Every structure is written in C-alpha cells, then in structure tokens.
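For reference, the chain that follows is the form predicted alone, supplied as structure tokens.
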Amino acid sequence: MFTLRWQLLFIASPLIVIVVLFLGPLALTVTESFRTYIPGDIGSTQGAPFTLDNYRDLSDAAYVGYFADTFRLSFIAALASMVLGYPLSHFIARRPPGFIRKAIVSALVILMFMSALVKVYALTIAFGPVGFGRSFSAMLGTRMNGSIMSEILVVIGLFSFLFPMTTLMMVSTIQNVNPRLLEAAVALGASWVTGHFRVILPLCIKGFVSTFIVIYTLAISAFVIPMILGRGQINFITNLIYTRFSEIANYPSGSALSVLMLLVSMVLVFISSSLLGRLAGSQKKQGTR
C-alpha cells in the first residue's frame, strides 16, 4: 500500500510538469504580448516598457479578415464532417460485428493517423494542373488559381483531416441510443429520415455537440493545411502567428495573437458547454413530464 506521502508525490508530479512546461511559458507569452517591440530586434528588449499597442493593432481590418477566414472555413469543414459522417456513423453503429464493420473502422483509423503532409500534397496533386483541377474549377465557374478555389481546397483539406475522427466519435454516441426507438417511429408511420430527425438526433445531441467542439477546435488550430492548400491567398491565425515569430521576430505581436486566439477558443468552449447544460436541463424536464 502506498503511503499518503507517496500518493501526494504521484499527484504533484504531473502538476509540477504542467506548471513548468505549460503554465510557465504561457505566462511568459502573456507578458511578452504587452511589451513594446522595436523593428529589427528579435523579440522585445530586456526591460522594454509595457504597451497595449500589440492588441490595438489586432483591430485592424486585415486581422479581422484573418480571424473571419479561420472561423468561417473551420466551421464549414466541421459542419460538413458532421453531416456527411452521420450516415456512415449510424451504419457502423448498427452493423453487427463482422468483416465489413472491421474493414470500415480500420480504414477510418488509418486515415485518421495518416500524415497530414501526405493528405495535403495528395490533394495538391489531385486539384493541380496534373490532376482534375482545371475541369473541377471550370465546373464551379472559377479560376484554378483564384482565391475561391483556395478556400475550397482548404475546406476539403480540413474535411479530409476531420472526417475520420468525427465519424468514429459519433459511432460511440449513436451506440448508446436504443435502435428499437427508430424502429418504433417507423412502425408508427414516420419515414426513415423523419425518424432520425425526430428521435435519434435529439437523443444524440449532447454527444454531437461535444464532437463538434473537439473537431472545430482542431480545425481552427490547423497549420499545415491552410499554409499549403491556401497557397498564400488564405491564411489562418496560426499561419500569422508563425510568421510573426519565425520570419519577422516580432514576438510581442505573435504573443498577442496567440493570447487572443486562446481567449476566443475558451469563449467558444464556454458557450458550447452552456449550450450543453441547457440541452441537458431541457431533456431532464421533458423526462420528468
């Protein structure tokens, strides 16, 4: 049996690691975001005065555009992953264990762990001049090298990254719903589609909202996909942070962007959690009636 001293040591060890390796650097980043930057220097100089200019600069229309692109394209990709992943998730959840189910799950797992670079460059070839990029852009009525095509490529890249994970996460949620409920709805006259909208989706809403929070957070944090598939026309906030730190060494500006991105993500999680709480409360009230 472990003594209380050893138990406290086991608990304290990971907490110390988190404080030293995460909270410490995060505190330095927050401090750096308020420092004055002199062009030409690498980061702020020692003892540089504090300022709010790094945050005031973020209200510029150009930065608003970066934030809008990040959240808009990430939302489209996350929503498409949920909508298109639902039928496959339901099929897997209701399929008895066997070869077909194992093959589909294995394929999704392989896709999920496949290198993002491999996926991105495969899409670059497929939608480039040597692939079907010209005919695809002509079908959409846009230029192959235009900004609209870059937006579409970024969404497709994010979708290919999110879809396997989204599908597998929704399988576990659907498995918790009794399949006889859908059969009963169909037997009482509801169509298959209506049964899903009126019976399955309301019962799965908490799990689906949690899934959306996870994949949306991953999408807005994507770096390689917008950097390569955006072709310089579409940049996410992550790409801008990288440029501030690595190319122009403006650490205060990059830190301010990082802190603002963190705050926005926390607000999104808070709003989603509040929504989940309201949904749980409304379901509990309906259950007691």
Contents of the next structure:
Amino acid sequence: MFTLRWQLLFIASPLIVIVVLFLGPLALTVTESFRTYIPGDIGSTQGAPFTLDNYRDLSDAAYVGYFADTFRLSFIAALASMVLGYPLSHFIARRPPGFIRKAIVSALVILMFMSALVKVYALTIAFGPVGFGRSFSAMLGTRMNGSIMSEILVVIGLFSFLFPMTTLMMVSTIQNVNPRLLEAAVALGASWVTGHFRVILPLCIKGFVSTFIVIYTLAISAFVIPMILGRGQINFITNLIYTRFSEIANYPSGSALSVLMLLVSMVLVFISSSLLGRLAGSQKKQGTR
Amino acid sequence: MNWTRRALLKSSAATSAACCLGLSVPARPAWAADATITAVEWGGRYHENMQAASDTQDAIDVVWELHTGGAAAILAKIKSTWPSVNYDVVAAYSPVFASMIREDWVETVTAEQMPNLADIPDGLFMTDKAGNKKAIPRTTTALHWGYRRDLCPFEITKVEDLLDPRLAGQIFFPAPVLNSNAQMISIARALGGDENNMEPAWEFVAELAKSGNIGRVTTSGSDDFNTLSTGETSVGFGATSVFERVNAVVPQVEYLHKMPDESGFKSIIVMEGWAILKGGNTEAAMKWVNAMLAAEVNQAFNAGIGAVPSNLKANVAKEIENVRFSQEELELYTYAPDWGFVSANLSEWAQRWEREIAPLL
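I have the form predicted alone already, so could you send the form predicted together with the partner chain?
Let us now look at the entire complex, which starts with that chain.
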C-alpha cells in the first residue's frame, strides 16, 4: 500500500501542474491587464504603472455587441447541435451493435477529429462564389457578402464542429435509460414524440445539461471558425484577443479582454447550469409523478 | 546511389523530424554549409522565390519560419523571448521595422560588412535616430486600389465612387492591422488629411460600412487574393503583388496606382526587406542577406513576386514594368507616410475600427 507521503505526492502532482501551467500564467495575465500601455510599444514596459484604462476602454457599447454576438451565435449553434443530434443519438443508442451502428459512430469520430480548418475551408468553398453561395443567399433573400450570411455561416461552422461531439456525448446519456420505459409510455397511449418529451428527456436532462455546457463553452472559445467564416463582419471576443496579442502587440488591452471574457463566461455558464439544473429537477419531478 | 539500412534509417529519422517541425524545415542538409540561420519569411510566392534565391549560394543554410497573419505578428513572438532570439533575419516591411528599430532589436549594417548595400539607394534604408542603417531594403512596392473590370459594374475614377450602391458587397477592405492601415491613410489623403489627421478617412469609411458595400474585411494578403480571384468581391485595396497575382489568373485587373490628383487615389509606397536581429547569428545573417542582395538574385526574386528590386543594378521584369514608378511618377502618384507615427498609432486605430466601423458592417 502507498504511504501517506506517496498519496500526498500523487495528489500534489496535478495541483503543481495546474499552478505552474495555468494559475501562474493566469496571474500574469491579470497583472498585465492593469498595466499602462504606451502606444507603439510591444506590450507594457517592465514596471509600468497600474491603471484601469484597459478595462475602461472596453466599456464602450461596441464591445457589448461583440460579447452578445459571441454568446448568441454560440448558443444557437449549441442548441441546434443538441436538437438535431438527439434523434441520431437515440438511433445509435437503441440500435444493437452491428455494422450500421459502427459505421455511424466511426463517421462521427472521423468528423470529430477532422481539422476545424478543413471543415471551415470546405464551407468557405461551398458557400462562396464558386459554390452555391449566391443561390443559397438568394433563397434566403439576402446577399452572399452580407453580414446576415456571415452570421449564418458562422453558425453552420460552429454546428459542424459541435455536432459529432454532441451526438456522441448524448449517446452515452441515452444508453443509461431503460428502453422499456419509452415502450411502456407508447403502449399506454403516448405518442412517440410525447414519450420522448415526457419520459426520456426528464431522465436524461442532467447528462444533456452537462453536454450543453461543454459544447457551449467550446463554441464561445472558437477562434478559427468566426475568423474565417465571419469575413471580418462577425468577430468573436477570441478574434479581438488575437488581434491585440498578435497584430498590434497591445498586451495589456488583450489581457483585460481575456480576463473579462473569462469572468463573463464563468458567470454565464454558472447561470445557465443553475437554470438548466433547476429545469432538470422540475422535469424529473414531472417524469416521476 | 546504393541505399544501406543505416542510410535509410537516417533519412527516415530526418524526414520524420522535419515533418514534426512543420514549417521549420531546413532548406538543405546542415552539414553542407558553413553556418545555419533562421529566417522569417512570408509564405506563398515570397517563400518559393526566396528559397530559390537562397539556393544560389552554398555558404549559409536557412531554416524558414513563415509569417502567420500580418507581418506585425512577429513582434509579439520576438518580444516574448527577448533578449534571447529565435530568429536571425526577419523579412517584413516599413511599419514593422519602425517598431523593431524603436525597441532597439536591429543590428546596424554598413557597406563595409555587406558590399551589396552600396548598390541600394540610401533613401530606401530605414535608420535609427542616429542615422545608422537598420532595415535593409530588397523590394519597393506600392499599396493601392484596384478592381476587376469583368465584375465591377462601372469604371471607378474617384474615391467617392466606392460609395456607389452598385458596389453593394463588392469591396474588400483590409482591417487596420493589415497594411498598417495604409488603406485609410490613402483615403485620408484623398479627402485632405493624412496619417496625422485621419478624421476624414474615419467618416468616409463609416459611410462605406453603412452603405453595405464592404463585402469582406481582409486580414492577410491571401484573403485579398482569394476574395478577388474567386470573384467574391471585385474592388479593393492591396499590394501590387496581390493584384499582379490575381491578374495572372484573371487578366482583368485595373490598377488604380497612377491616378490623377482629382481622383483622390494615392499609392502608398512601402519598402520590404530584412532586419538582422541583435544577439543572433549576426555574421552568417549578414553574409546571407548580402548574397540575396546581389543584382541578379535580387532581380530574380522580385520578378518572381511581381515587385520592383531595390538594387539599382537589377532590372525590372517586363511584365511588371507598368507597376514601376519613375522619379516623376513617385512625386505625382504616391505618398510615403511617416511609418514611425503609423506604427505608434496602429493599436488605437485597430481599436477605433472595432468601436466605430465593425459594428456598422
């Protein structure tokens, strides 16, 4: 058996990694966000005085718009992934092991591991002038180069990134529910859809909430998708952070934006998980009534 | 050649290592040269032609690292490790050099150390406050407006034409981080301002954004090329080399680089070249850059990228003769901003774009 010293060492090792590789850099970022930036410099100078200016600059209404775009489009994409992924997840979960199930799961895994860049450029070509971009936008009554199309493209890009992961995560949740329950509901007169809403969904809600939080977090931190598919008309906060760090070398402002993004994301994820958790509780009560 | 098991294993190991290192692929085997340097270069035609230029000499091997996004992004990478340096030579252009010189990262160069510098006009060098030569010119190029005749619904003759509703979604407009905002400086010049007075440009670009004519905000030269060559947009502002490249694919490009004063279109002249960083393999870097500046090498490189060589003894390729500016044309059609001022204001301009222009798109 391991001695107490070894046990403590095992516990301490990951903590040390977290402190050194995550909390340390995070502390540096927070400090940098309060440093004064002199235009033209590359980052703040050593020992630059502290200031709140970097945060004050971000109080402009335009930045509320960037946050809103980031969270709104990510929410739409995450929700679409859940809604459209559910039937497929259910199909996979209830199918006996065999070729079709293996083929679908393999396809999803391949899609999940396919580079986001490949997916993004495939979409760029498909929805561009050499693809069906013009006819698709005309069908929607908008212009191929308009900001509405850019929004749609970003949502489609995020959806293509999230869908395989969402589906696979939901499969494991659905598998934990006894299939006889749905059969019993249908036998007792409920329609297939009602059975899913009244029986399966309440029993899966906790797993679905966790899935949603994971994919929503991934969506709001997406970088390449809004950068390429947004065509400069749609910018996520991640894109603004990149510009500050990599293009204009204004590290203090980039750090302030990063810290703000972290805080807002944490608050939003906390609120949404609380609300969804409460919803899960009430659904479960209804389901067991 | 007879392959032994050892040679095969050695070659496989080298190939795997090169693949793992991604872009940092040694140009030639290290044991063939006197020294190895790390050089930062743009991708695409720039890298291909510079690789070909580098192959004309055996003395120095080069490990390449390519720019990602705007060339200014390299500043953050250098800063993060300074005073330790990972690069010996950095290819960039005027505004990036202004920042590097201000940070005192760049070696001073002289014609005694690098004889080919004597064939480059002194006026093209970027110097520090004391007048020491710092950034080494290899190319002079222009940034200007242009359009595709086959897609643009009318002939563009003045800056105000950009607001024409027939151009809905047809303009690609670079973000301030690309070209160091030369696009807005050119508009400011057209409307009576300059880099010191950008207000007319901000007002004009706000109108342009509201009009819906901006179909894409570009953030790299590749973006410029892709959007114009695929026909996603038909009008835009970019480097001559980008328009040249598009013209090679679709020979329908109208250059708005030598336009009469009343049009408002001004070409912005920039110098592209190298900075040799302090603390690196300086001697080898100087030797290599000097070799790259030999008249015939400089000529071949610039012919390949569609630009004008800096070496006075080098000839301009016939097909790009039209984009060369004579001394008289330089005075008539071009404008050279104060790049030191531009690089100092870039951060503020980029943030002002985020606050005032991007929300209108």
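The structure displayed is predicted, hence computed values, not measured ones. Residue numbers count along the first chain shown, from 1. Here the rigid core means the biggest group of C-alpha atoms that line up within 1.5 Å when the two forms are laid on top of each other.
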| query | finding |
| --- | --- |
| Core-aligned Cα shift of Leu9 between these two forms, given in Å | 3.2 |
